[in-house]
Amino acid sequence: MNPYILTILLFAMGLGTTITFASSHWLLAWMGLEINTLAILPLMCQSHHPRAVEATIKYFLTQATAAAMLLFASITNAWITGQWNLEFMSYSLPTTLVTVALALKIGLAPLHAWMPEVLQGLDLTTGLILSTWQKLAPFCLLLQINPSNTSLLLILGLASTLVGGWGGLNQNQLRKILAYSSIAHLGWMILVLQFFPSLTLLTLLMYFVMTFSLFITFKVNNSTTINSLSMSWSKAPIISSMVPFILLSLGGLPPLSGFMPKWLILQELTKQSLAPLATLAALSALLSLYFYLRISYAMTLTMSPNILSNALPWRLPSNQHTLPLAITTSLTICLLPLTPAIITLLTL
């Protein structure tokens, strides 16, 4: 893609986001979601795969709907309170319209079938927009809203953590695996949203770091698939080495970074009376354990067939930078110990 091009695309998703993140008004809020949804779509389809045009219609068409519901939604609150402010969100059907078509937007089970799909046909790099970036802006509303229906979001969180644990059993391409571990993690943060806003912004941003460094971590090893990263001893030793850490960070085992917020998690859901709920996200949370165990263990315990050709590859000079990917990698591994200042900054 021409540079030119390139930036002007990714400067309308950055202004798209800052434009939700600064509306206090609906229509620029929408405004905002529907400038950083069109500035992706070029990027999704610039292979020209059919795959990759297929994720992009898919993508558009489920967007799209979100959009037109959350118009509707934000249109019914302004006829009923006579007002457009983001703070008058009191009646509880445009408030339950909102949350679903912003559950779409994100990803939310029972509404997330389009994104393993799309996961699938983009590349890594655009996934990675795809499933960090453009979640921030929907995010953002959710936060602002303060839905009051609480069981609709624990059930939305709750069915997500399950489906994003069971749905990345039987898969063997890394795409979908990471699809559904997004939707696992974002029940997650949905569980928690309406007791402690600030936690859930914790945990997205655990989740943007650890995800960057898996995304970056299979470009670099140019693997699509769990068997093709048999292959990565002999492409990137070191980061071989260190992926397992990054995966059983993601699945939230200690003395890991991912296991804090979802300890702080279970702990805010416990106190709120709601222990059988905090059990069954945990037991969730086992299911997602699984399948990143089936990736660290082809990666790490794995030989492929040492012929020739792909025998030491790593002693070739590599183009890709690998500064990102160990700041990343560092933190997903290393934060647990911060704990405490961290939930000092949350409570201030």
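Residue numbers count along the first chain shown, from 1. What we label the rigid core is the largest C-alpha set whose atoms superpose within 1.5 Å from one form to the other. Quick caveat: nothing in here was measured; it's all calculated off a predicted structure. First, how it differs from the form predicted together with the partner chain.
- Put the two forms on the same core and the Cα of I343 is off by 2 Å or more between the two forms.
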Contents of the next structure:
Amino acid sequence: MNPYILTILLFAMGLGTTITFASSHWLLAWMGLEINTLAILPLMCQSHHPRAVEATIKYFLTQATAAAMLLFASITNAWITGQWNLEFMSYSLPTTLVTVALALKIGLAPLHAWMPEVLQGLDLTTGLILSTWQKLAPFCLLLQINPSNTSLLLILGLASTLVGGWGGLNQNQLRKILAYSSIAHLGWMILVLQFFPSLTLLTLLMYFVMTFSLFITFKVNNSTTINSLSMSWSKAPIISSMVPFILLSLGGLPPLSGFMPKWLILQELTKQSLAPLATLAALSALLSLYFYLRISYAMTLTMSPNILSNALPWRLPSNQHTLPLAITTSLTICLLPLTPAIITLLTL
Amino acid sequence: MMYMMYFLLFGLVLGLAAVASNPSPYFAALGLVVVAGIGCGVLIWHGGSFLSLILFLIYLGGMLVVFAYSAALAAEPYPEGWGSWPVLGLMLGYLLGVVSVGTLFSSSMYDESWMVCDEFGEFYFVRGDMEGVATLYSSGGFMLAMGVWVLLVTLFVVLELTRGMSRGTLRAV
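For comparison with the form predicted on its own, produce the structure of the form predicted together with the partner chain.
Whole complex next, starting from this chain.
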């Protein structure tokens, strides 16, 4: 893509998130979300082949629907209460509508159906931007509204963790697996939103770090299916040896950093006398763990039958920028001891 | 006089259901014309004459005309309208949905009305719409610049999405 256009689009994406972050008026928040949606559309159909355009159209339609719902909710709120402030939504209809609209925006179950299909049609870098950056603005809004109904967020969260786990089980396309992983993690974030919002932020940022490393790993190996990962050990052995840790961190196993958000969320849910919910959520993490393990099995833990010469390719210096991968992989593996510091830093 | 508003809003909901239920862009755009016209009527009723004028001129006369021309270029020989049963079924379904949600949300049919004929709160339009536009150009200068920049970005986005006339993907499908 023309570098000037690319610059303008990336700037517009930054602008949109910044506007939503800085807004206390619903119209301005909506405007930021719309700018974000608009600016990512050409990035999504960059390759101009029909699958990418299909993904772009699906993304546009769902995000436009969500933005329209957001607008209806804020206008209803203005009609009832006479003001447009984000934090002062006190009636249940607008608040519920806003929550559902934002759930559609980020892809929580049961409004998740667009996510695997959209991610499947994109290349890995754009998929990464979609999974990480585009979640920031809706979460900023979710963190600021007063939830109307305790059970709505809990149902959205639990359904997302379960759907994210079960949906990813039968996939061998990596981008769909990443989509379902995203849905599951978003479920965990929403579960604790009304009790301890700092944990939502912590889970969001930890998820960003972990999924960044996974996306970039797949990009470096240029693989989009599990089968193509099976020969990556010979081309990039160090990355292949680190991938099980990244995947187990995403699955939430101690002593890796992915355990941090799950641990704290389970603790908070138990403190709120929601122990059965916490148990269900922890069990649903097992489902996700299965497909993370499957990827690491295919990539690192087994060697597929192959002729000897394929195991010894020339390992030429790569032109890919792997420094971000190195940084995020280290953070994905080693951040657990810093839990108290991170909680203190992220206290809202 | 409330009956006038009843008819206007009734036509608005009908037009919206027509937009949503028609798969062909011609009839959907026709529904949009009806909706925009009635919306202008409702706006004028509340005193927002400037906004109504802008809606008619720019929305109907500018954007919808361009849309109609573009839709005509992608011509369909046999557009499906309300004559075919699936479309009519969808239309009736939408109307049923609106009526049922309306009865769900109305407390009674007698002492409460869906129509507001009073001006109230912030929605008193007599000077609101013109003052609003003027404020955008004076103290809202930063947001004006933001709006202008976003419009320019939208232009680039549309150009990028429709790049490559017959080689591009929007023609390939």
